[in-house]
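Shown next as structure tokens: one chain only, the form predicted alone.
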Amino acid sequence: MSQRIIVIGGGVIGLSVAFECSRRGHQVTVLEKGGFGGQASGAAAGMLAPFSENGEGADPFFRLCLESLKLYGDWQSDVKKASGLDFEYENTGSLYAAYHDADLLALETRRQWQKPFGSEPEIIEGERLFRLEPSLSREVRAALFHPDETHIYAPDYVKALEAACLRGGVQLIGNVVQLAAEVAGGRVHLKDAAGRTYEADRYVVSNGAWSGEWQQALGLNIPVYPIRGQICAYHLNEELAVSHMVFASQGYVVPKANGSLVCGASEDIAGFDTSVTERGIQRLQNWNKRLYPALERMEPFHRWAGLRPATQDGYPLLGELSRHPEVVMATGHYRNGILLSPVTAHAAADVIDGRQPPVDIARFAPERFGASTVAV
């Protein structure tokens, strides 16, 4: 049966959840303060790398970005047709590297555990290595292959999921100033600065850095901070030829079809400044051009940051209220927003339908944090 969905943040895990929510049928409409697909959407690299960002096991949090990226290669594609637009998508691989001999057994131990889970993982060392990536650091002893991994060009990204959403009947409102949540004879209702008030049956928030704004109104612990990313680009050139995302320690590097490489990411504690830091940029500068000696010689041609949404655990706030149930959490995802993007959607939707999600999410359940000291 259809509803009547508003989704609060148009960044992309806003518009994803927008996106399935309309082709299930339902009326969708969009507030977003800004923009669409700013802050952390627009500043992502856009791995798509489960294996590559989750070294520690196959917790509740790997197994929910190893099911979004099984399920991209069916959404991108349907988010292309439904938008008339095109996006990088590109199944380069990646190189998580390793740099003495010490380390070899941490990327077997990461193999092994990783090998059930459908990927191939393989340990490349010496010159097979170099083959595969010639301008890599002799530095460099040994690096862990997974094939499987892909990323996407972010911004191209969002603007087709916006497009997607538009074409799809779905109303988008920017620039709502000031949006506050009101319980009222236990519904929730919506209004803006101008004194407009929105009502649905369902609302999904999904507003990244800015979900605490929330607390009061639910009398819920919602501790999602912003964490700046900062992030920088190199042409990449006969001297810098770099064919899969590249992993090392400290950050990571993905070279993009447009002839640049992404480097990042520097993060630091600012609030909600989005400002560029030299410091930040810098400490991209110190360790990059250990893995590529040729980044020592360049300087990035652009610079940019976003807020992540980080929660308190570091993990995504994910399901609906049992105090609320017309309220769906979708938000707090931090810096892997683009990856969880369509396990996010097809999960919130599921939610609203009544159906089982794609991946069991009780570990993300959004009250896990208690009561806010604001009653209700």
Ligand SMILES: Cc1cc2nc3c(=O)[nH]c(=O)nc-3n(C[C@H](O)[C@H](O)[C@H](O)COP(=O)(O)OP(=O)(O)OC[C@H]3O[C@@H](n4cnc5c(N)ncnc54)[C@H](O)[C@@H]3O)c2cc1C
Contents of the next structure:
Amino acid sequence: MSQRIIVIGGGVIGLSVAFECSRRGHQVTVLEKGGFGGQASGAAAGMLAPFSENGEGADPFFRLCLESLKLYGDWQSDVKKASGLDFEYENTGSLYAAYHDADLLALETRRQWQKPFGSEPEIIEGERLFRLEPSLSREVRAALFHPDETHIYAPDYVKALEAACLRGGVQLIGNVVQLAAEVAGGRVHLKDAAGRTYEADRYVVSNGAWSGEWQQALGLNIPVYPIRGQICAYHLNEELAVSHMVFASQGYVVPKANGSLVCGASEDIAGFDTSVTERGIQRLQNWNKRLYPALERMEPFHRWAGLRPATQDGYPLLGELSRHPEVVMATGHYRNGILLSPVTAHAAADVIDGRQPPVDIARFAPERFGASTVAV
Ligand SMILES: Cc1cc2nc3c(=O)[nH]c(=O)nc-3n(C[C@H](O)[C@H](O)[C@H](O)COP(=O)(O)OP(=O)(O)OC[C@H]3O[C@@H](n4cnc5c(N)ncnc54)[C@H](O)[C@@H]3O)c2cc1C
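Beyond the form predicted alone, can we have the form predicted together with the ligand?
The complete assembly is shown below, putting the previous chain first.
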């Protein structure tokens, strides 16, 4: 049965949930306080890298990431068809670099536990590695190759999601001023500073790093915090040829189809400040020239920053609230919101439709941090 759904926040998560709910026949409105895709989502490097981003083991978060990678092929093609826009989907594979013999053991441990999950990881050393990546530093001792890891161009992806939503009949309302929630008659109601009210059958909270602002109204502890990521891009050239995503313990580089090399990213605590600092970019430059010595002689042509929505335990908040089942949380995706957008969209829409999500989301229950200390 068609429901009226209000999605709060027009980043990759809110737009993906809106797209999925709309194509299932629901009437969807997205409320965004700024421009669509203008925060973390538009700043992302666009890596779809469950293996490289999860080195420790096959925990529920890794499984969520992996499920999302599996969904990506059909998802990205559906978004492209629905929007008429391209946003790349480059199957370059990835290399996770190690500098010392001692790190090889850690790479081998990763390879062993990741192998059953289908990506055929392989450790590549010596001349074979430098044939794959000729500009890579000769200090790199070996790398773990994952052929299935891919990337998209995040700024274009969010534009395509916005267009797909519009074409699909989603109402997109930007520049909403001071959206506030209150509970009356046992249900949540939304109001903006102009006194406009927004009523729906279901509300999806997906306003990223700002999601903690609902904790008082919902009577729920929502420990979501902004972690700033500073990031920069260089022009690729003959001296700097990069064909894979390359990770090292302190950073990564991603070659884009537009001839740029995106190098990221810092993890700073700076409140809601999205400015770029000289120190932050300098640190990235120092890491990256260790990976690609040609970067020593180059300056980034673009520098920017975004706020990742981090949670207290590193896992997203995904599911409905038992006390307010009209509210579904879909937030706290920290470093992997671009990767996790398809699985989050499917899971949130399944919760709304009373269906079983594609993967077990019990571990991501949004009420796991308990009640807010502020009474409602
Ligand atoms: C530098 C950097 C690199 C990254 N690289 C990758 C990567 O390679 N791969 C990957 O998977 N992930 C990556 N990420 C992480 C990814 O960008 C985030 O996890 C993802 O964008 C979170 O999406 P979101 O929609 O929750 O948040 P956002 O994109 O921040 O969207 C939240 C939206 O909510 C709006 N909003 C806030 N409060 C309100 C309110 N009260 N009312 C209405 N609207 C509101 C905001 O204006 C914003 O538009 C990266 C992040 C950064 C910063």
